[in-house]
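The chain below stands alone and is given as C-alpha cells, in the form predicted alone.
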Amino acid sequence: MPNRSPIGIFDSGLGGLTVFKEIRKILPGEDLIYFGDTARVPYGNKSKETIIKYSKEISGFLIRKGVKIIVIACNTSSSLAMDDLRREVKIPVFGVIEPGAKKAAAVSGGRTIAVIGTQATIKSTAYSRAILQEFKNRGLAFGKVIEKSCPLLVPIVEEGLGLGTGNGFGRDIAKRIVSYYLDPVKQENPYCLVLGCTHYPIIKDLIEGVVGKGMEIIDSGVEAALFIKNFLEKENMLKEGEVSGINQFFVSDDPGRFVELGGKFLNMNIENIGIISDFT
C-alpha cells in the first residue's frame, strides 16, 4: 500500500543537494529529509572504516526519523559503506554509483569512459568495476575506463568558490583547479565523463568549460533519482495525494553557511533546518 513516510537522503555536505534537487523535481509530493555532515566534510580523504562509521551513524538517525528508504547521495559512502548498510539496515538503501555506471555504459557503447571523483571513490575502483560489469551485461566489448581523483573539488564547492557566474577571484581559482584535473583527462579523448561525486554537478558549467560541450557528462544523481522513482512506483511505496512534499534539513555543523550556499544552489529558502552533533 502507499507509504507516506519520508525519503531519507544523506551526504558529507552540500553535494547531496544535487540528488535532493532531482528527487524533489520528479517526486514533488514526497516528504524529504536531508542530512549534510558539514562537521566532517570532506569524506574523500578519510579511511574506509571512518566512512562506514559515519554512514552508519547518519543512517541510524534517519531511521529514527521514520524514513522509508535511505539514499546515499555521496559517491564515497556509496562505494565504501553500501554493503555494510544493506546488511544492517532493514529498509531499502540506494546509492549513486550503479545508476551512473548503467547510464555511462549505455551511452558510450563500449567506448572510453572517464570518471572523476574523490580519492576514496577512485581508490575503491567501484565505478570501473560497475561500468565493466555493465559492458558485460550488454554484450559489449570492454571499453577503457579512465579514473581520476580530484580532491580539491569538494572543498571548492563547500567554500562556494565555483558558484554563480562571472570571473570573480574565487571563481577564477575554481576554473584553474578544474582545468588542472581535467586537462589530462581530456587528452585521453573519452566519449563521456561521469561526475563520480555529487558535489561536482554544482560546478558543472566549469567542468563543461574545460572538456567542451561535445563530451557527454553523466550526472549520477539524476540517474539515481530516476532509479528511486521507478522503485517506489513498482513497490507501491509512493505517497498519495497532490499536496507538495515537506522538506527537512539537518546538518552536523554551521547551519547558517549551509542555508546560504544550499539556498543559492536550490534557488529556494532553506527554513526547516536542525543541527545534530550527537548520533546516540
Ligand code: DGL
Second form
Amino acid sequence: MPNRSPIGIFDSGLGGLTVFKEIRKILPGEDLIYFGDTARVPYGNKSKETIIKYSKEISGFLIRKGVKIIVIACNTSSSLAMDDLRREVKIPVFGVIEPGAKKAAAVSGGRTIAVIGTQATIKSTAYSRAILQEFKNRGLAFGKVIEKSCPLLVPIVEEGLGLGTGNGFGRDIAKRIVSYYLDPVKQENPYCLVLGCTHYPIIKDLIEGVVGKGMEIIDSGVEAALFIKNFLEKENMLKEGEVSGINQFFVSDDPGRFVELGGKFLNMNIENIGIISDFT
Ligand code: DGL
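Take the protein just shown as the form predicted alone and give its structure as the form predicted together with the named molecule.
Once more the chain from above appears, this time first in line as the rest of the complex follows.
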C-alpha cells in the first residue's frame, strides 16, 4: 500500500537544502519536512557525543511529525550518528555517506578516490571505511582513499562567497581557499572527488575549475536522493498521485538568514517555516 506520510530530512543548518533540492527534484509528489538546526550549527567541529545527542533530538521531533523515513542530509551527522539512530529509531534512517561511497567505488573501479568534508566527518573515517567496504563487495582491488578536511569552505559558502558565476572579489577569495585545500590533493591524481559536505555542491563549479574537468565529482546528496527513491519504490512506500508535494521547514533559531540564504540555495522562496527551540 502507498505511504502518504512525509519524508523527514535534517541537517545542522541550511546546507542540507542541497540534499532537499535533489530529493524534491527526483520525488516531486512527496511531502517533505526539513529541519535545520540553525541554533547549534556547525556540527563539523563538535564531538561525536554532542552530534549524536542533537541528531537524536531532531529525529524524535521528526517522528512526532509522523514521517515515514528519516534522511540525515548532514555528512557530519551521517558519519557519527547513523549507527545510534538506526539502533534507536523504528523507521528507516538514511544518510549520505553510503550512497556517495557506493558511487565513488563504482566509478573509480578501484582507483584512487579523494573525499573532502568537515573536520568531524574526516576524523571519523566514515567515508574511507564505506568505500573500502564497497571495493570489497565488488571484488575490486583496494584503491587508495585520500581524505581531507576543508574547514573554511562552510563559512565561505555561508558568507555567500563563491556563489554565482562572476569573477568578483568574493569569488576570488573562495577560489583561492579551494585551491589551498585541493592543490595538494590534485598532486595525488585521484580518479574522482567526493563532495562529503552539504555546502560543497553550491561551489561545485569553483571546485571543478580548480581540480580540472578530468576528475569526476561525486555529489553525495544526488546519490542519496536516488538511493531513497529506489528504496521507497522497492518497499511500495511512495505517496503516489499527480499532486505536487508540500514543503515544510523548521529551524531552531531566527529563520531570517535561513530564508534569505536558503532561498538562494534552492532558487525558490522559503515559506511555511516554523521555529522549534524545545525538543521535549
Ligand atoms: N552540514 C554539515 C555537513 O554536511 C556542514 C556544516 C556543519 O559543520 O554543520 O557536514
